[in-house]
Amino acid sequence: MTTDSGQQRIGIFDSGVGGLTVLRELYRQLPNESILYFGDTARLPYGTRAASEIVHFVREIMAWLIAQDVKMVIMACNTSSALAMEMVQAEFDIPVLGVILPGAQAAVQQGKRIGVIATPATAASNAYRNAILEMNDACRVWQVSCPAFVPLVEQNRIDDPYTYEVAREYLAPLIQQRIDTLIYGCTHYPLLAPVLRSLLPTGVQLIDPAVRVVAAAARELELLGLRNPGNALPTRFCVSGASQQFAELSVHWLGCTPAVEKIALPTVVRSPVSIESAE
């Protein structure tokens, strides 16, 4: 372990570039913190996979991040947060934050007719619906599965007319229900903000869980005495797939081309516990 735990990095992981929305918030809200970003690009998208696969992937990623001596982990992936949070909290002795609860809390504070756009696995898990109704059972919640969004973002096709066509189809049932609030139920989705804003009624409030989870991380670091008293180290970017592809795509969201390492995750024996598919 390092001499001063405050100087350790915060680990962030996502299936791809979506977690960069959380990284940007970390830069904004916690500029002194050093970051290790991992994108599991070899296995994206997560949202169409079975719950047992997601849990296995998260277990491997967590083992690797802890081996890198991080002081906290932010699961910058709604699918992982929805399906693997219970496992992570039971198995790993390190602060771990997910995006579901902060997003749900923000939505409940904003409106009563709440739409959620999410990956198929997150939508099927009902994680947002359950969290919102537990906080305020007077709310109405509608969820839409959006399987095409992550591949479109990862292919940098945000301005493609086809993306607008797909988004119009996904948003139609939510607009029909007169939602007043929309949760980005995947960290990739804020990157689609220009598309979504152009199609939604002007009064709909957009909730980005990235903003809220970083605020929660700031409170947790303060509470545990883990804030970095010095200056941040350069962010370390690692991926399981093609490093150059990730670097080229990241420049659109970071304003610079990061140096990206390709790493091999440790092999973790699958848990014997049976987990139902979320497909």
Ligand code: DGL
Contents of the next structure:
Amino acid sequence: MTTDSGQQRIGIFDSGVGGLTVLRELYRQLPNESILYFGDTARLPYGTRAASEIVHFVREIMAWLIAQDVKMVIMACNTSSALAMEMVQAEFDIPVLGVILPGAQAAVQQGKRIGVIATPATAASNAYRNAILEMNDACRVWQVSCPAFVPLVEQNRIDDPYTYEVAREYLAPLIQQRIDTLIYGCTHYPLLAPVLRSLLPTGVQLIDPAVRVVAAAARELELLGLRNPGNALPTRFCVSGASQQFAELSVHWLGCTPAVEKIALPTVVRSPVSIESAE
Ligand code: DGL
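For comparison with the form predicted alone, please write out the form predicted together with D-glutamic acid (DGL).
First the chain shown before, then all remaining chains and molecules of the complex.
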């Protein structure tokens, strides 16, 4: 390694702009850290894909991030965290944090009747339900799959009356169950906060796992002696799809237009065939 490890970037990734909600938290809590952001925009949404596909995408992204010499990876995507955490921990030798456990932990500290809004893949994985019940089996958990939200956010249709209409439908069963806490089980959803807030009863606590995952990252960097002793470099933004489109969309959340590079991920063979067995 040529640079001081502390000066290396933290790699974060999502399918699209959802990870910007984690990036915002990184800027707030760890302003001295340099970040590499990757959005797999050519293949979003992840949440309606098969588990095996998501695992494969994450494997490719991890290989690329490590080749960029990052010191830590934050999966700024619930779908990836729910489906690919085990694979990542087994296959990659680098500190990696996902959003599910920090989100579940924050929720059990807040309430007992917990709603989770998530992508279809995250909801079907039961990752949040299992994590919450493991932490406190007295909690009740209701999960709602919200397939329309990610496309609406990626099309910047936050204020569209249709967004309010689908949100009302998604939240209805949770409101009926009188939840006291709601987890944003997808990093795109905090961008819908004004819509969701306007529809939820005032007492419902909203949990953004980004706040907790970044706090956990800060602790881990400290423990590993990996904090950046200097100042942050400008964030490097990379995407697999159209760079201009990502730049135009993210300006709403970043407050400035980022320079965005389009990159090609390395191809990782799906099921490696050993030379012996191929002969
Ligand atoms: N933002 C991601 C998540 O947290 C992925 C959304 C998607 O691409 O479906 O789940």
